[in-house]
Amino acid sequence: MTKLSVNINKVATLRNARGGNNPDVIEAARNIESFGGQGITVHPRPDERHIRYQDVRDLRPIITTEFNIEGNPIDSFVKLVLEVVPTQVTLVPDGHDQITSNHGWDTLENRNFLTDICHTFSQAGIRTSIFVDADPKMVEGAKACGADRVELYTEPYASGYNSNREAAIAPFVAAAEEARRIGLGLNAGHDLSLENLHYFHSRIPWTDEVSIGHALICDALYMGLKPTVEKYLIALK
C-alpha cells in the first residue's frame, strides 16, 4: 500500500502571512491524521518562511502515523532533525532563496558528503530518503551513499502529463524499477495532485510513499479539508 503524506508548509504559510497562529499547523495535522492521512510532512528552510523550526519541534509529540521532514542538510537541519528525531528525513538540495525545490540531487558529484549525512541519520535511527531525478545513475547513487529510499522529483512527470502521459512517466518506471532491483524503497512528490497521482500509481504501484501538500492544500479550500484527504486516498488505490 502507498502511503499519503501531506506536506503542510501551505498552512503554515497562510498562518505566517496574517500573525498569531490562525490556521493551527497542529490542528491541521491531527485533522490530517484523523481523516485517514498516513504521514506529515514538513520542509523547514533557513527564513522560517512557512514551517518554523518551532513548528517541527511541536508537531513531534502529537503525530500518530510517520513524519517526515524534509531540507537541506545545513548544519541547523541537522541539529534539528537529530534532537526531533522523525520516522524519516528526506535530503533536497535547496539553495537557501528557493521557492520551491526544483532539482534532485547529483548522488555521484555527492556521495561524500551525501554518505557521511546518511550515516549521522542512520546511526539516530532515522530513515533516509534522498531527492533525486528520474535518473537510474542517481537512483543507483543514492543506494551507495547508504539511503533506505529515494524520493522521485516528479514535477517533469506532472508538467508532462497532459501533453504525452505515457511520454512523462516513461523515465520514473525506469528510475522506479532500478529502485526496485537495488532494494532501495521508492518515495515520491512535487506536484502530483489528483489529477495525475492515480495514473502514476497505476504505472508505479510498488511506491512506498508520495509527499503531497501543495495541490492538495489548494484542493481544500474548495473541497474541504476531510473530502480532499479522502479523495487522494481513493486515488492511491
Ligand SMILES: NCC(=O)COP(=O)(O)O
Contents of the next structure:
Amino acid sequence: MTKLSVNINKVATLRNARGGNNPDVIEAARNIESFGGQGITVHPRPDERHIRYQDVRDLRPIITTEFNIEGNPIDSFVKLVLEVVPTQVTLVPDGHDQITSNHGWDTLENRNFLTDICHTFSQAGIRTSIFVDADPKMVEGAKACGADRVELYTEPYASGYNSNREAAIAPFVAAAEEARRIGLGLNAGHDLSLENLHYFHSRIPWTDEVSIGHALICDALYMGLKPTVEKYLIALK
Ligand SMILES: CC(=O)[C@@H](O)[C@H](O)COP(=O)(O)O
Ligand SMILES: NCC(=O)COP(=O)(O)O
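I would like to compare: after the form predicted alone, may I see the structure of the form predicted together with this ligand?
Everything in the complex follows now, all chains and molecules, and the chain you saw is the first one.
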C-alpha cells in the first residue's frame, strides 16, 4: 500500500504571511491525519521561509502517523533531526537560495558524505531516504550509502505528463524497478498532483510513500482539506 504523506510547508507559508498563527500547522497536521493522511512531511529550510525549526519540535509530539523531515543535512538540520527523532529523514541537496527542490543527489560523487549521514541517523533509529533523480545508477548509489529508501524527484514526470505520459513515466519505472531489484524502499515526490498521481501509482504500485504538498494545499483552497485529502487517497487505490 502506498502511503500519502502530506507536506505542510505551504500551510506555514500562509501563516508566515501575516506573522500570527493562522493557519495553525499543528491543527492542519491533526486534521490531515483525521482525514486519512498517513504521514506528515515538512522541509525546514535554513531561511525558515515556511516551516520553522520550532514547528518541527512542536509537531513531533502530536503526529500519530509517520513524520518525515526533509532537508539538506547541514549541521543545524542534523542537530534538529537528532533532537526530534522523526520516523524518516529525507536528504535533499538543495542550496540555501533555491526557490524549491530541483534535483536529486549524485550518490556516487557524494558517497562518503551520504554514508556518514545515513549512518548517523540510522544509529538514532531514524529511517533514511535519499532524494534522487530517476536514474538507476543514482538508486544503486543510494543503496551503497546505506540508505533505507530513495525518494524519486518527480518534477520531470509531472512536467512531461500532459504531452506524453508514457514517455514521462519510463525513467521512473526503470529507477523504481532498480530499487525493487536491490531491496531499497521507494518514495516519490515533487509536483505530484490529482492530475498525475493515479497514473504514476498505476505504473509503480510498489511505491511505499508519496509526499505531496504544493498541489494538495492549493487544491484544498478550492475544495477544502478533507475532500482534497480523500481525493488524493482515492488516486492511490
Ligand atoms: C524535496 C521536495 O521535493 C519537497 O520538499 C519540496 O522541495 C518542497 O519544498 P518547498 O515547499 O519549499 O517548495
Ligand atoms: N518530497 C516532496 C514533497 O514533500 C512535496 O513536494 P511538492 O508536492 O510540494 O512539490
